[in-house]
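Encoded as structure tokens, the following chain is the form predicted on its own, with no partner shown.
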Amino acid sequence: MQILNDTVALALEALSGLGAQICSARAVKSCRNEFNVDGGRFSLFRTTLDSALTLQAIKDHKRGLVSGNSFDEKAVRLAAADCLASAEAGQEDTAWDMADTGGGDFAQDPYEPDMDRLFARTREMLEEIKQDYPKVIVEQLVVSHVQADSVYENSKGVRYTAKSGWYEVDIMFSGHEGDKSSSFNGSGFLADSLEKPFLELAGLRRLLADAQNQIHTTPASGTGEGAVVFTPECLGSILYELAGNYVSDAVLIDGTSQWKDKLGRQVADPSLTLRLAPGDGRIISGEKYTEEGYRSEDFALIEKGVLKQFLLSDYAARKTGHTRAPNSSFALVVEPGDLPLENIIASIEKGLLVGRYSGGAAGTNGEFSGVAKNAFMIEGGKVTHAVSETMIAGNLAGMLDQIIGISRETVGDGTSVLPWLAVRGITISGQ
């Protein structure tokens, strides 16, 4: 931690000497040992040391931003001076400062690994899979370990530590039967313990048997409006998109957001509450500060389908005239339903159940279009076949004014916790 501490000392008294009137600095080293798994067999192991500098300066009511990954002295002058020129070539803007109050140490475990264990969880795991999914096929996996330590400090006299550790799993696999297979699909998830094999976690198990049963497929027939069931790996996607086109700092700054004069109005269904939570307890290595130096608090972004808060940087928000957001992470908590799974299914007579959406981005007016993946046919009630070639399309907004059922059951991958989310009102396009 030494080393932070001093390279961050030495970039404020460099950027300060430069003629910077307000500045930070945040330094960041991790480290990372993870195995790597090819074609169900373990291929590598390695650690990976890795050093990241942030400098902030604003001079003239103008900013300049550079980052590097070198603590040697001479690098980080370089990089005073690049942040320096940068903030002298930009445009006066008033709205640019930095926060005055805030600060705090924070520690959070697993600092250290346990690398034998971490070991025993992912030869489990790929045990597991062979001998309970044996027509899936694990075509990449990577099982880590990460250790960071960062420091942060600003002119104004804010100043953040923080020493975290946490296991991280990303897997990518498909179903395979002959020469048949399904679409791809994969799970990246965080833990804060190995107390749990890994196919307990994040909702693998459910995941692994949908693509065995996405081998044989079947194309939607016609075309019409009906409902759709997003999974929670799919919900986290069409939330962020939402966020992006709504309540994000460009689409206020520039006035297309269809949502620019709806605080405290009604935009969704009551059944809805999202909150942006980094503290949350399910939440592994949550942000504890932001960009400019606040710290991170949670807060309810749609509160009983009332808008209450926008996504705004400090920035942003003194440019809009609103207030700025408590946080700047996307640790999305959805609160869940009163209804299991299995009843909104039950109420659904044709549908889908969609676990990801393959589109371009959606307009600013909120259309998207574009191919359901991962997705089984919902008719009478009941999950019926693996389907493929069927196009969904809605509006982002529109849709959460017709949700039919958010579930009971929710999925923690340690960056989010959301339900099954089903909405009526889409277009489904098949043969």
Contents of the next structure:
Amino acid sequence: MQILNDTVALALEALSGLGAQICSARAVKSCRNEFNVDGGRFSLFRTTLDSALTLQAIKDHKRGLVSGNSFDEKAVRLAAADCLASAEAGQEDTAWDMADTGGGDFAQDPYEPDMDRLFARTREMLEEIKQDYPKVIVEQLVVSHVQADSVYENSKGVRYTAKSGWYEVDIMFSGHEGDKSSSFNGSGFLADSLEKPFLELAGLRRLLADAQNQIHTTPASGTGEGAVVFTPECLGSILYELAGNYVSDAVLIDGTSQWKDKLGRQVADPSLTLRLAPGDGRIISGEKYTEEGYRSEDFALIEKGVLKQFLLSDYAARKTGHTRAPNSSFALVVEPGDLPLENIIASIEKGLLVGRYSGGAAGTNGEFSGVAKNAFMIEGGKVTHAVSETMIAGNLAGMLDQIIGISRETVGDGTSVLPWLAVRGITISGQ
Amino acid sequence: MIPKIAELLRGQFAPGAHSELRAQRSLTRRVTLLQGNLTRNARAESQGVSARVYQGGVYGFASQAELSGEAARRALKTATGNAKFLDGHARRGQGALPDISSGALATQEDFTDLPQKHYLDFLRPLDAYIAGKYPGLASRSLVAYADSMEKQLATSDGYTSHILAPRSYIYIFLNDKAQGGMPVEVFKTYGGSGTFDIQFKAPEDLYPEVDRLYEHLMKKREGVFAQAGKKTVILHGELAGMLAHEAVGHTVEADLVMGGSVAGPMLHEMVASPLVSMTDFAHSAFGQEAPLPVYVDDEGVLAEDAELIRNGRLTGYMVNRELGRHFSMRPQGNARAFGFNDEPLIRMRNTAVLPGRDKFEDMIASVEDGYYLISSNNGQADTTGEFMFGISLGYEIKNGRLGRAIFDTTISGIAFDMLKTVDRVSDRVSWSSSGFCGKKQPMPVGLGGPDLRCQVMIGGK
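Return one more block: the form predicted in complex with the partner chain, after the form predicted on its own shown previously.
Starting with the chain above, the whole complex follows.
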């Protein structure tokens, strides 16, 4: 930690000495130990020792941002000079500022890795998959422990330190039988201990079973409207797309957001409550402070269908006259509903259960169309068969008014906690 | 330039174990003007050394965020320890890698890291031109972007090299509103390999491009939704390149073949129309330097073209040294690492469909009812060959003539089924190189091709 303290102090002194009126420095040292499995076999043991230094300077309301990875004094002074040069080349904008309140010291275990046990858990996972899901091929598995120390300080007296560690698992797999195979599927999750076998985390057993059941597919027939149930894995990416289109910095600064006048108004079915909650106990190593130096706090983006907050940085908040988001993470926590998933599916006459969405980026109008991947047909209230070559189309915002149900079951992967969510009125196109 | 590190430590490689040592520096500059506001003004640099050691069928890898001989020694020691740990635990029992040719590639020319002011001074007049000439736009956004990789590589039994690879781009986004207030957007990317001052001489040179982009936006404002279903389309070369990369290229990367990709059982089979040939070019294509040339890869393999499809038949995979041995194929320089702390993975370089003999105008005239699809905002594909491309610019074709623009939509299909429907291939080639391919690590790649007439599923209303 001493080298981080020294580097941050040096950087702030250099930035101030060069004329920065407001400045900040963040230094991070991290170590990643990682096992890789390719084609089902161990292939690589990787150890990376990394460092990162991010400097921000504001001079005469002009801002510069530089990042590097050397803590060498000469390199830090060069980075500071480059940061000031960037700022001076910039344009005056009174919206740039940094936090003048906040601060804290944080620690999160497991700080030290247990590589022998991590290897054992990884081998156990591969063996269990082979035994319990014999049609599944593990295309790639990356299992890591990450250890990170960081120090942030700005010229307004706000200072944070953090020492944290966690395990990460990223797996990609597909089901195979003869020449037939399922689409690839996967999961990425964080863990704060090695107490549980990996296969018991983040809904992995369900995903592996689905891969076996998605080897033989048939396209949906014809084109028409139907219902779609998004799995938790798919829902996260849909909500991320939605946030980018309606509540993020860019679309509110340039005024293209269709929700720009919707703050405090109903934008979704009242059953939907969506929080960004890095402080939630189920989120592992959640964000502690924002890029501008504010202490991260949980907040509701949508509460009972009402838009409560935009996802704005401090800068964008000043540009648009709104309040900044209390954190800059995307630690999504969607409140569960009352009904079991089974009942929601039972209420659907015709539709799809979609595990992954592969689509073009929705335009600012929110119109989306893409392929329903890792998907099953729902007919007469039952999941009937896996589908391929089937597209879905709709409108991101419009979809939130058409919620049929939110499951009471949720899946947590250490970065989010999400239920299954069903909507009606989606165009489903098959062959 | 980074100091000589890797080559000097070559003598410290353990005898008999394939070893690599790489020193690398990566730079990125980005300037964003959003409605005239400077919302991003950033420079990023990362540098360090890494080592990789092969033992018994597994690799040990280690990196240090420091450019020094001492850091390289530490990385080599840790990588050797990691290889020993994993070999001891996994016990795969594979022998040494087959020999490859060795040599030294001449050090490439150094380049100037232009200051941030250079990028901003270029964008400002361009932004002012758009704001002045088209004041009615709903919004505009301009990005100047440049990155570079400098890599110094020494290997125990392959080529040593010192390469420098800068590339530079400008992205222009224009937004307006269609009837009913629905936002519509067009964008285009300009640039390629080389430093920003080589790629872009003067802002005025881009004014005609802005005007053309604006014309597309005005047509898109009056656009229509595409009709969902299977359609005859002309894919612009940019999309043919995306198809070559996403839908075919990934399925023939040998590591994904090992993971069960659809191409596994298809080697030497007909997978496309006889009009379709496809190659992953190393450094030259069609008599010119390829968009992002690769002369030697990060395993020390001298790069050469990898033929993937010839006249519709699947002829090869892209391999690294280890999987080259597995498939009895010669490594051709596809093992590439992104950051100094990344291990080499099997990656594409400049993947393209080869041109045919048809004239573009004749191809449009040949379509009675279909679409001309020009550009994409993203693309994804599956190891089954099922692909999806987001279409951000396209036009109807009615009775052999271009018609109304279409709103954003998506096309999809199964690559090896769709390629069998290709019945016309134009004689012109378009390349793009601004994107990153994602596969554990990002990687700059070039992709290109001619216009293709084929059948695809299109999403819409």
